[in-house]
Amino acid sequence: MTSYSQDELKALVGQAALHYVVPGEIVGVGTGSTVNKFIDALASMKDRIAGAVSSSEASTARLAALGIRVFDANEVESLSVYIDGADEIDGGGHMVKGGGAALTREKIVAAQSRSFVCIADASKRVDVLGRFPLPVEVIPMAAQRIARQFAAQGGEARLRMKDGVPLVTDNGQHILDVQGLQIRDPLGFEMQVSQWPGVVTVGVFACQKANVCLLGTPGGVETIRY
C-alpha cells in the first residue's frame, strides 16, 4: 500500500475537489492549508471558472496571485458549491471548523452555496465532536461572561492570542477555543450558542454541513456522501 504523509493527503483531497467545480461558475472557497492546495490545484482550470468568492484575507490573496478573479459576496446571487477544509467532522457530515480563525465567513459562504464539499485528512474524522478546542468567535466585550457560560457546560474557554495579544479577527473579533466538549447534538448546540449574547459565530457546522467528505486516507481519497 502507498504510504502518503499528511502534506500528500492535503494535495490528493485538493486536486479531487476539482471535480465537484463546476466549468463556468464561481466557486466558493474556504480557508486554510488542505484549501491551500485546492486554490493551487484550482488554478490548472483558472479560464475556465468564471471565478470564486472567498472566505479570508488569506485564501482572497492567494487567488489573486494565481489570477482568479475575487468576488464580493454580496455580488453574487448563489453558489453551485462551496469547498473548505475542517477541524473535525463526524459520521453525519457535522464539523467543527475556525482553527483559522475564519469560521463567521466559512459559515456565510457555506450558506450561499447549494452543495459544501468537505477535504480533510483521515485525523479529522471523528466519533463525537469536541477533540478539537471549539472555535468561538465573539465581541470581546462579551468574552468572560461567554466563557463563563462554557463553563457551565463542562467547557474550557480561553482567549486565542497571538504575539502576546488577543488575535483580531478579519472581521475585528476575539475568538475563544473551547476545550473539554462533547457535542453529541451538533444542530441543537449550534443553535443554542448562536443565540447567546456576543457570540457572532460558534465553529460547529450542522445547519451548514457537509454533503460529501473527500477524506485522505492511507489508502487515497474515500469519497463519503452525508
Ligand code: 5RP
The other form holds:
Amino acid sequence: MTSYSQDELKALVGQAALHYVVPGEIVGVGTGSTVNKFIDALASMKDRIAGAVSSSEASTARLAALGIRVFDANEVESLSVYIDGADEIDGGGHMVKGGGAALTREKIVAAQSRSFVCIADASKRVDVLGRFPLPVEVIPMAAQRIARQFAAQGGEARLRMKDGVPLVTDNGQHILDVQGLQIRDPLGFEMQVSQWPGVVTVGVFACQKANVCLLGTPGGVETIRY
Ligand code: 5RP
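For comparison with the form predicted alone, would you give the structure of this protein in the form predicted in complex with ligand 5RP?
Below is the entire complex, every chain and molecule, led by the chain shown above.
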C-alpha cells in the first residue's frame, strides 16, 4: 500500500474528478484546498469546457488566473455536475461543509447541479456528522439568538473570527461554528435549522447531498456512490 500525504490525497481526488467533467459544458466548482487541486487539474482541459460557475471569490480568482471563464450563476440554468470538497461526509453522502466560509454559495451552485461529486481525503469520512464544528452563516444581528437556540440542543456556538474581528463572508454575513452536536438525522436537522430566523445557510448538506464521493485512501481513490 502506498503512503500518501494528505496533500497528495487531495491532488489524487482532484485529478480523479476530471472524469466527471462533461466536455463542452460549464462545470460547478466548489471551494477549499481540495478543490484548489481540482481547479489546477481542470486547467489541463480548459479548452474542452465552456467554463465554470464558482462558489466563492477565492475559487473565482483561481479559475480566472488559469484562464478558465467564470459565469455568474444567474447566466446558467442548470449544470451537469458540481465538484466540491467537504469537512465531513457520512455513509449516506450527507456532508458538513463551510470550513472555508463558502457554504451559502456552495449550496446554491449544488442546488442548480444535477449531480454532486464530493472530493475528500479519508479523514473526512465519519459515521455521524458533528465531529467537525458545524458552520452556520447568519445575519449578524441574529447571531446570539441563534447561538442560544443551538445551546438548547446541546451545541456550543462560537462566532468565527479573523484577524481579531468577526469573519465576514463573501455575502457580508457572519459564521457561527457549533461544537457538540451529533447529527443523526441530517435531512431533518437541515430543514429545521434552515427555518430559524437569521440563519442564512446551515452547513449540513442533506438536501444537496453527494451523489458520488471520490475518497482518497491509502490504497488510492475509492469511488462511493449514494
Ligand atoms: C468550504 C468548504 C470546503 O469544501 C471544506 O471546508 C473542505 O475544505 P478542504 O478541501 O480545504 O479540506 O466547505 O466552505
